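Encoded as structure tokens, the following chain is the form predicted on its own, with no partner shown.
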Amino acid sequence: MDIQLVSALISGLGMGSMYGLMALGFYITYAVSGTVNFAQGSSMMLGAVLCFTFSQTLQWPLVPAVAMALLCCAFYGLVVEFLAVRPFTRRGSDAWLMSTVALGIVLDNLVMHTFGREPRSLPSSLAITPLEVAGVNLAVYPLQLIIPLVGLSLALVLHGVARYTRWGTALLATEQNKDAARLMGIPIGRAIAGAFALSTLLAGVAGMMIAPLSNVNSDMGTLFGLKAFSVAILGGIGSPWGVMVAGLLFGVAESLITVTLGSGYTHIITFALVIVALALRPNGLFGRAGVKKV
């Protein structure tokens, strides 16, 4: 096989492993909440800009700078769900659609402002020098054969958590009877809250790991959230691994287009498929439609 196909293989499945992380995050917060936070390409940004400013700026160790940076995502999910979405669904309102948009141009605004409009490289030592094999360079670095099985890994620990913890058996319960978990004992509030931030978390894991590999500015978000919205409803929104699948078939579809066709063709015909693939199957690869009792 061509040294540029495997390049573009492993790198595609590296962008599609954390699209579909960040598509996981819509998961949770659909299945949990029947809402979605809109500002997740936000999230991811602010995951960046953190681990760069903790661990370039401030010379923390890498290891505390990360930690720091991922709490600080989970909270702003837990920020998000409180002003964003809560108000609006206690009132029946869609108007969380608008409110968790308008945050993450707030947030995306308030960045530039403070970190400044230059794009930041963050560097790693897993994305110097490229991998060879008998010699070859293959044109991969070691973090993007990395980055696919801390995504997948990731999903994984999500399952299990899900299937058995106690705190994961209460998302399910509230996914599928928030009244009967109510009258149950289990705080629908907090499992909602809980969501949100772990949401937002896994947007910060993703900025993180792409970072390394791209520029750290206060607009890198916008596109990845709008691919893993994508990505998302492409998997069927209520299937935590159709999301991963359909995020690594994106990833990979998006490379090998690059590659054969071009990057002006990319965004064109990755879209492009997804609309068709959705024309095919309206709710999704791997969803299923709702029944409604009636």
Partner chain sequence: MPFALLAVSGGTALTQQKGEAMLRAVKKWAALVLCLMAGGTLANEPVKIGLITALSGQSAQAGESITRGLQVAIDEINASGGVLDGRPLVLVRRDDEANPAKGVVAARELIHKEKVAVLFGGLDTPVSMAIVPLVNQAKMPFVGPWAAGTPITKNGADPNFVFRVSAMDEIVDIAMVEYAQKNFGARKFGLMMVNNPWGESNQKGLVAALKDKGLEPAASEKFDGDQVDLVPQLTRLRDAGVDTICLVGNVGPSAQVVKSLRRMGWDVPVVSHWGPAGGRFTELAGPGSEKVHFIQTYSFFGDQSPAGEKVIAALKAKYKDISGPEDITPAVGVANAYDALHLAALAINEAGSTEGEAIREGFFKIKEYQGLIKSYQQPFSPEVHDALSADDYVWARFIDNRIVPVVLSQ
Second form
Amino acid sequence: MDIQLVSALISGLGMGSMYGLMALGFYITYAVSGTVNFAQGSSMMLGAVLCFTFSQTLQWPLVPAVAMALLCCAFYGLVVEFLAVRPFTRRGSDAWLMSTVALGIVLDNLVMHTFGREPRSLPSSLAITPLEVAGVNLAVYPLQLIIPLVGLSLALVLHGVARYTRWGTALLATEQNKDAARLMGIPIGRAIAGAFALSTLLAGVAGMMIAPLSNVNSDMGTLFGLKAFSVAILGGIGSPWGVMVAGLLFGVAESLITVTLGSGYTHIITFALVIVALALRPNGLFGRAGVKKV
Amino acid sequence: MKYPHVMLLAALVAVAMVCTFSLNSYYVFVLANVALITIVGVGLNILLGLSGQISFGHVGFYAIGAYTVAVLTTQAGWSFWPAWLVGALFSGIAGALVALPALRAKGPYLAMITIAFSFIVQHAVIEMEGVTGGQNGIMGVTAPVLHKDWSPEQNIAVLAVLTAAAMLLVYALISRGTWGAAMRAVKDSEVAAESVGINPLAAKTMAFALSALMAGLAGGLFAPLSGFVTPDTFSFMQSILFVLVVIIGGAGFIAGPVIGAIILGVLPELLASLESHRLLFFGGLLLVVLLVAPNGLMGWLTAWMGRRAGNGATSPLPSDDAAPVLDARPRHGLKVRGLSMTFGGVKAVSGLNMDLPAAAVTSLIGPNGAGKTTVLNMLSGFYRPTDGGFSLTDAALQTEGAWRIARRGVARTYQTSQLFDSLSVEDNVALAACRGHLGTVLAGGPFRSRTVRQRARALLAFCGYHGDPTLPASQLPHVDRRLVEIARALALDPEVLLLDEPAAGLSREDTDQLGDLLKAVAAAGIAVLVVEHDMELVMSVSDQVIVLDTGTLLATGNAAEVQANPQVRKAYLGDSGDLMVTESRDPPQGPELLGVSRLVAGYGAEPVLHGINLKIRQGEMVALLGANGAGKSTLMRVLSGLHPAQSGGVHLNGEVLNTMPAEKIAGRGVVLVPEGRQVFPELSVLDNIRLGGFLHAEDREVRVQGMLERFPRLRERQHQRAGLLSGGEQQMLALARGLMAKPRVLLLDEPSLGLAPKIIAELFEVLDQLRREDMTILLVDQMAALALALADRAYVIEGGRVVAQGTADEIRANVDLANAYLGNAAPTPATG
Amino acid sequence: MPFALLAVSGGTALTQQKGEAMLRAVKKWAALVLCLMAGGTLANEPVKIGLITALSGQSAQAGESITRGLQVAIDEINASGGVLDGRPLVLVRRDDEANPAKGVVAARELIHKEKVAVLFGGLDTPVSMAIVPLVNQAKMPFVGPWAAGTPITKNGADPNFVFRVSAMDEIVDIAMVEYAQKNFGARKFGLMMVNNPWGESNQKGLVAALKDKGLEPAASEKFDGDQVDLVPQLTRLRDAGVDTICLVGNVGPSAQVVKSLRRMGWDVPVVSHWGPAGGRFTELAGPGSEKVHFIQTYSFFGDQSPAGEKVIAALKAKYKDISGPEDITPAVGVANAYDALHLAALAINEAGSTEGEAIREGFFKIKEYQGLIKSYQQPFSPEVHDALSADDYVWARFIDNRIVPVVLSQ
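Structure of the form predicted together with its partner chain, please, following the form predicted on its own?
Shown next: the complete complex, the earlier chain at its head.
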């Protein structure tokens, strides 16, 4: 039972850090532009599918395959912003909520027709033999330990980029005060496009990391994207660390509920917890309530 | 009710009926399905179109309706009709429950709650296998029989079409009645809705419950139409399609859901022969439709037809001059005792005592940041005082919510007028006249009654609004917005009327008329409290003037007493005695650097700036003086590109600036240090300074060091978050940040605002230093003394026009500044 | 529609003047283009075969395999002169998105608008179950090449228009229990069921099958198709002392079970429904995939009957992504659909018309058909609507990426 809890905890942390990574993507675009790609699950799927295509179908070495896949993801982010977000925010319409979903449907089905309908597997040498500690099988693949590490270190890298690079601080500034950022000469339009590229790239990373544990197919991201959205909201969409912590909490809660009650109740209880949390803290667990403006 | 709409609906129903009985079962099924989607769409339209809330969980309510009918008719042996009603009722109750967190959660947070709700419903259905049949659902749900010769789908189609028509009528009734107006009001401005006595929670909950009820009705018909229910049918995607119905059709338009349902019900069928490519094209077409008509096809259609999207123009009412507009009954004044408010340790208002007598105008004045608006917000229930309280009679009001206080008779207006933009002028006033009593849902309520309408028109006329009462409030010019807002507040028949800067942005003539109006209101027995910067207005209307400075009472008395009070004069004009420039100089005679010609700009219909001309020479320091609301800050925002100019031009060395975006203008070297500092609060002091040099990365670190030398206090705090700095430090930081942008012209907007005298002196030295470095500066500061002590030349702006200009000495000598700042009723001792 | 009538009579006038070739061409075009709209009757007007299945989403691959089985059979039949003395068959497909509501609309469209002669379909049991009442009411023969839910054919309707050339869950479940007992000496059964309708109905079927043997499952677990970590469920099975796992899940989820077993280091026999056969199970599941024994109706690996050779050749020729038996996935979809279509064509010929009731009777009149899966002798009767029985099931497992019947591998 102890081993089982440890294993559940580790895999919960792994999934949670990926929810967190994708939720960070939501946070970034929301902070800079007040919009999100509602079909972010498709971006995640794109990362996994492209990584598979480059590394397996085309037999590229891993590093260029991953790099190229991430580049394509970032480009897709620009496409989302250009096609499904900018035309609407420019006209003050909220229809970007719907248009991003429509674009997601298009991408899912394009991938289905090009990549194929069969689920495929992205092999990883880190997901073959489980870890053993002192002869005890932990029931955990090495990859599952690496995923939360990658997730958290990516969050740290992001933090560093945001704090210590010119464009990073520019993004933070845009988030904190749009007008003042423009007065500094920061091009808001490009900052928003960049945020979408970054957000999609993060989703792509999540897709690639999850793929060896799961399968690669055209609708692998749908539910995952939605959970990442609830994580972003739960964390209070204005706080990067809150979002990451909410991701970890969500992942661990999910996995502990599955261990103790069975998977049938996982969705019911996690989503009920989301409602309760939002009813008690309407701006998310870590969100700050703005002073009521009158 | 407009008959064309009813005729159109009847025609639609007739066409649907003809189709039902002439086409084959497939088309009848598709038709019934479109009718079901319409019903859900109408419900969502109440939620989205009227109350402005979004739900991505409506499939949950749909499922509750469907499963209730399926379970009750198959397992409990009920007949369809009671099962249908019970299902709809369950859905409605679930809707009301989901709405409860909506009191606090908004936007994406609320959307998430609804998503979570629908997931819970779907998975609960799966887990409750004994009742719901689990994953495999319930088969063999039979259709109700309206006529024994009709096929099951014909029975349902007839029922669904009739229900859809009925729901459209229900929508129309709600939309034109009190509840609909209240929902729109909450959508447009929750704050303003509360201040006319509407409980936003009631309006939102009602919208949610009705909307869920309709989804439940549709779901209850879906079960017998398809003959089964399974959990898969009620997926998240279906919720999204429901929202699409409303968005594609056009939220808030009565016909929107019909059009949306036809498109989303029929399009997949048209694309069916694309087989596995169907979803691909469906997604693509949706994207195209959204791009073409982001506000829905109805929005696009009405825009194309150039028609006004109004809510039922009313026939003209004969005005009834016999009844007095405001009851001349005795009213209560407001007693304020020990009123205090602390924000995060800072005392915004402390221990304020005042009496607002009935039938008198009291003015609350004081420099910016004195806490005037905070007082208003406490008196109207938006802030709960940290200490002290206020009362009309004996009952303490400070613990009541805003809408309760409004119902007790405390009405107010806002600094930026908050009308319900999607309602007509008359509807704005008529809704307030209901005082939050909304009546039954489908009845028009008091809102539609003749007496209320007459009163609304009379009040509008009383307040001096003579325009079209059926015009949407969003189309009103600035002056009329003020008047309508006052009429709306008076419609509550209040004891007390609170006005927050009613004269801001009004011309002299309009302000004078406003003064007359305020006196007339007081004459009717109402206690009037005005927060105002226009001293001429204050001095001419006030029976009592209360001066507030840094949250405490500075002086009370009549107009003349207050004007003569030396403390008041100092609080307003500053004391130039402390501030001495290190060396005086002749005005620089360099070439013109920044030129502004015939600049017109504003918000909404009415311009704030009416053709401003000014020029600034190289190396010159120019002051821009004028009372609050004169348009100084607007001018600064236009110069920096944050606000668009309507006409006229801004030139830098001959290059046109006013067509550039703000970030480009900053690149050209016109750098604004904005009002209120606007530092990036979460970034460190150093990062703030560095960001100033965003466009000039080359020698950035060297110049950052230069700034730390210029502002030694910033060096001490360079690693702190900027949000933790004191006001003075933030101002220094904002300056440093601006200087990092290599300004050719530095625009300073109210640098001394809210700073302590000692800090102001420090700031003065910094500015003096910049002057000696021959920086070109345009300075706006309400401390006229400070500005004039530094500036080479000055412009005085009033009502959006330049009324005087000259060298600083000339302005000091010739223009009565007290006139501009404290009103011309003041005695005129020599200033400076 | 007068326009169509004109065209038809024009065609008749031409026959008397021009040669045979011209006649054929004109008639063919008239039939193909105009009669679709007119709904009139011509001597070799195509006979439409409808198919409702998932063409998008998770089950799209299975839908595609059914399509291919049907198409290859249709091509064969058309090449040898079609049905009813020269009428070609055409396939009309609709995507049900694995959603019963969509399936029902599509069924109505195919029945009432496209006017198909025979309707195939139902990948997912709930979709089929939703369509069944409709076809019985509309008197439309409905042939199931996949969905195995027992009540699909045993639906209580009289007359019953539903036929099936596929496994039936109830029988598969019995077969699984018996196979596990015989091969692995299973005593404590652990059920691992995917959380969808298919999993749920097999859970019931397995419990019933075990009850017949005087047993009950030692533990029963559900898991979601997109769940990454199945260790918690499997641990509970192990803690209950399970010695054999009965698995029901599509290929992806089944692979997740194998991966999680490997992670736990639990070496336990797995007896599975046919889920793993649909796709690249070895690639997905990695080492350990060979431990899963699953049921099949047909295997394209190993020695093939002439029919088998013919079908493989036809598939290779028609679909460029097929280069060998390992690409024919899921094999059951192709094989079942192929045989089902031939049987339906025989029924149409027996009926002598495309009229639903006649075709239903036609199914009962089929005496013999040398099929892919087996040689069918009187496959249908008013009592028997399932062409396959427990005797037709083949147990198989993956060796590398080939599905190999278990008898051969031992």
